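In the block that follows, a single chain appears as structure tokens, in the form predicted on its own.
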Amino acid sequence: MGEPVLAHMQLGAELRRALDNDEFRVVYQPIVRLDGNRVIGVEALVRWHHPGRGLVGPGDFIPAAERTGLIVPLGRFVLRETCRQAAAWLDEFGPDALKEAALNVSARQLHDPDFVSEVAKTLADSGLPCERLVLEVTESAVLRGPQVSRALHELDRMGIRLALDDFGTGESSLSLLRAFPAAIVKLDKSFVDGIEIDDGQPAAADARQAVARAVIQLAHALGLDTVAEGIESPEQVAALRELGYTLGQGFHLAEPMTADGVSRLLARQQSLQPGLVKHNGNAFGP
């Protein structure tokens, strides 16, 4: 019984040290138009460059950061770095090059009474316009009580766009869209996997397409944008486009990349006619 507790304490101590020693890095996964693979935004993702273990993925440390409360300072770092970098791209490439920069926000951060003021200060310090920032929250985070609801509505009034992430995986998706000031719905990867027609399992593909169709019809009725997550093949792109989806992200379109990689991508995009840019088998590369 003591071993998991000890491992938890050790990981928490390592996370504190990592924050102090600047071991975290932000990478960016492009969000692209499915009808030409033009980048319209990025989602910021955090990575841990551990001095002993090398690159550590978020699945290995985000739960520990949540449990220890370190997700608050870690989220603050990601917010500041993303806003700073997005403002720099705006200055370098102009207002039409990148529409938005998105990042995930946890329920723990939304419970922090200083979170909304921290976002406002970060935007002011960076010079990034409010409408260029997208904060992504999960359905479970939205359901965490009145403090979270107040924070989300304050952010919405500031002009920040809110995205409901992993849409369709929770139990209250439809009622949430009435109470939550969402501007964007992100179709969960679980509904994109297998959405292409599969001769071996046509019923499964039909079921996923039915869910994806219902989500986009609902979003259109409510005036919300949609983004399909986890796209991993051209067949999935074709199926999603047939259903009416215009924006997506996933490894087939572009893997997460450094800020320098995004800068090169935006520079190349400005110099070329809109269209597919092949790089190492992906639509885009670092």
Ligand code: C2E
Contents of the next structure:
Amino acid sequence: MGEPVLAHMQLGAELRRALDNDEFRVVYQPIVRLDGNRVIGVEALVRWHHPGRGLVGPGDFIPAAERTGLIVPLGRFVLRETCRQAAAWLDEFGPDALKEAALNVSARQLHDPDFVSEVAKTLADSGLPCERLVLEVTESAVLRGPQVSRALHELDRMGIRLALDDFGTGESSLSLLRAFPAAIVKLDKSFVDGIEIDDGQPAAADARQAVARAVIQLAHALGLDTVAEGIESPEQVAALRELGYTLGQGFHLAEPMTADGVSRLLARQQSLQPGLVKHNGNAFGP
Ligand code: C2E
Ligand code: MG
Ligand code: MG
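Previous: the form predicted on its own; requested now: the form predicted together with this ligand:
Everything in the complex follows now, all chains and molecules, and the chain you saw is the first one.
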């Protein structure tokens, strides 16, 4: 018992030091249209540039940040950075280039009584319109009681779009989707894995696709957008399109990248579509 507790305390102290030392960075993974690969949004993902250990992924420190409460200041940093960057892209590339920027919010943040007002203030400070921000929450976070539920409804009323992340892995239920003001459902990677396998046995393929099929039908019925996560091959794109998915995210489409990487992508996208809004604020559209 002693060792994990000690490791946990050390990690907590290190996270605090890292926040003070500005060791966290945000990278952005494009969210892409499955027909034609146009980037329509990004998801912000935090990274820790540890002075000794190098690049550390969120899986190795988000759980500790949640347990110690440091996720609140860390999440604040990700929120500010993402809103500032998304507003800069809006300014540079115009309203049609990138429709939305998403970021992950943990249950602990939603429990913070100041969270909603902080989001409102951050949006106002950055100049990013509410409807261009997506907050991703997991099913288990949504089910954390009336205070979280109130916060989510307030965010929804402000015009911020809420996405259910990793959908299908948690305590998914139809009533949850109805009770929660979600605008977007993100199909978890585990239901994308293997979706493309064609072994000539229709029953087996059907079973593999069952959740992906059920989720898109449900989303259509409830008027929600969908994003398929963790797409690693063109065959998966084809299978998802066949099922009716139009948006996706995954290493096959684009890996998480720096803000500069996204800027280059948007610039290239715009140069291939000369009819669209040009930057420097002037519209040369048709
Ligand atoms: P998530 O929100 O579901 O983010 C998607 C994760 O899948 C990212 O991992 C991304 O790099 C990875 N991914 C994307 N495409 C592929 C693919 O084709 N194949 C595979 N194998 N993986 C893919 P990452 O960046 O390591 O983040 C892991 C999780 O950590 C996130 O899952 C999210 O739950 C959490 N997280 C990341 N940033 C933040 C943050 O700022 N705040 C909070 N609260 N959680 C965060
Ligand atoms: Mg996410
Ligand atoms: Mg996810």
